[in-house]
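Quick heads-up: it's one chain on its own, the form predicted alone, in structure tokens.
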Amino acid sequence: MKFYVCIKMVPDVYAPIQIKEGELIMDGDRMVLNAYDASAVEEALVVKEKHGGEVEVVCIGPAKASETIRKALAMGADKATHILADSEKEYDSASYSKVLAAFFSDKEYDVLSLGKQSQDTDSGLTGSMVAERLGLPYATNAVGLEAGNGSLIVKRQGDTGQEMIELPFPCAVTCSNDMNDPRIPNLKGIMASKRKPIDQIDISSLGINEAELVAKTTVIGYEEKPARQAGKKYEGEPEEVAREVAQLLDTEANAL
């Protein structure tokens, strides 16, 4: 089986974060592999170890993203493609999906896998946009993958319970970080990652006019989450308290 797993370099959410005058201030030196993508890489490796095949990771990002790519290679991915992007340019889900769709347009694979969202924006849109651009059957929020006979069996977390979906190859799937516990690269894996190939290409080589990659969404500012209002405690006899609470709920319902 041929897996392509799309990964992203994101800020470490455990690093100190400040909001100052509407600007988000983060430690730019603490960048990591997106947690949802790490789960996607892990699951692809599990399927490969069971059925054979190849796992290749693809990352859009500046030169610094090579560190993130090496992490995925150290986990066990076979090779990687680094699509070099301008570190000063803002990309949104539509921009990323356009670049990825152009890259995969002439590739052969069984499964195109992505994290269901990235921990920096949490928009969760890129996977479905890529699938739509490529005309692929896809499933979201996967918590388990299994190779079938010419198909992928996806266990996904739905609104009311877990669902089992069969997707024909080639297909796309977005993975939850509840899917597994991504392996921590050992010394052997880290040393091996240094010898694995990383193919670097520019976005311009994909035939995309970079002027078309202007983000269609703009963040206008950040602010602290408002403090939660304190609850109200009722004391007295149960019947009396229940009557008071019922009257309060009725008043609030009428106010709506």
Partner chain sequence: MSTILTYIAITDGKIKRSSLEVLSHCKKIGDAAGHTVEAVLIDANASSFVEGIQKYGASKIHVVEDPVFTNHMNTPLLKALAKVMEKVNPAVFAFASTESTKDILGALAANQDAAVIADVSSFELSPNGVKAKRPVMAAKIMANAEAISDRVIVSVRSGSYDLNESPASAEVISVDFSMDENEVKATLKEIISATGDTVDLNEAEAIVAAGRGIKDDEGKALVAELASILNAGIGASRALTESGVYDPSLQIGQTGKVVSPQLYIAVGISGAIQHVAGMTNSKVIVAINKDPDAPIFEVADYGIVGDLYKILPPFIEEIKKIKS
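Would you generate the structure of this protein in the form predicted in complex with its partner chain, following the form predicted alone above?
If you are looking for partners or other molecules, they are not here, because only the chain is given.
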């Protein structure tokens, strides 16, 4: 089976953030593999280990994104394509989906796998956009994958329960981190990743009109979230503090 997994380099959500005059200031070094994409890579590796095949990762990003790609290769992906993007340009999910769709238009694969969302923006749009552009059957928010005979069985987390969906190959799927715990690359994996091929290509080589890629959604600025005031902490005899807070919920907070 051939898996393509789309991976994105994103800022670490644990990194300290500052906002200065509407601009977001973050430690530029703290970029990581999107957690949801790590789960997509992991699951592709698990399916490959069971059924054979190949796992290739694809990443659109600046030169620095090669570190993110190495991480996926160190986990065990076989090879990678790095689609170099100008870090000065602002792209949105629609822009990325156009680049990915152009890239995949002449490729052969069974499963195109993506993260269910970027952990920094929580957009969750790229997957179904790529599927629609390529005309692929797809499922989002997968929490389990099983390779069948010529099809993929996806367990999808829906609003009130889980849906088992069968998708004929080729298909697309977006993965939740509830699917698995991504492996941490070991030394052997890290060493091996250095010898694995990364094919670097330029967005311009995909024959997309630049104007097509201009983001239709832009961030004008950032602001602090109206912070919640930490309330009071009640410590002491369990019986007493429990009763006290229950009382306050009634009389003070009016929440009962």
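By rigid core we mean the largest C-alpha set that fits within 1.5 Å across both forms. Source: prediction; values computed, not measured. Residue numbers count along the first chain shown, from 1.
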Next item on the list: Compare the position of the CA of P226 between these two forms after a rigid core fit and state whether the shift reaches 2 Å.
Entry: yes
Check: When you overlay the rigid core, is the Cα of V13 off by 2 Å or more between these two forms?
Finding: no
Notebook entry, point to check: What is the turn angle of the smaller rigid part between these two forms, given in degrees?
Noted result: 42
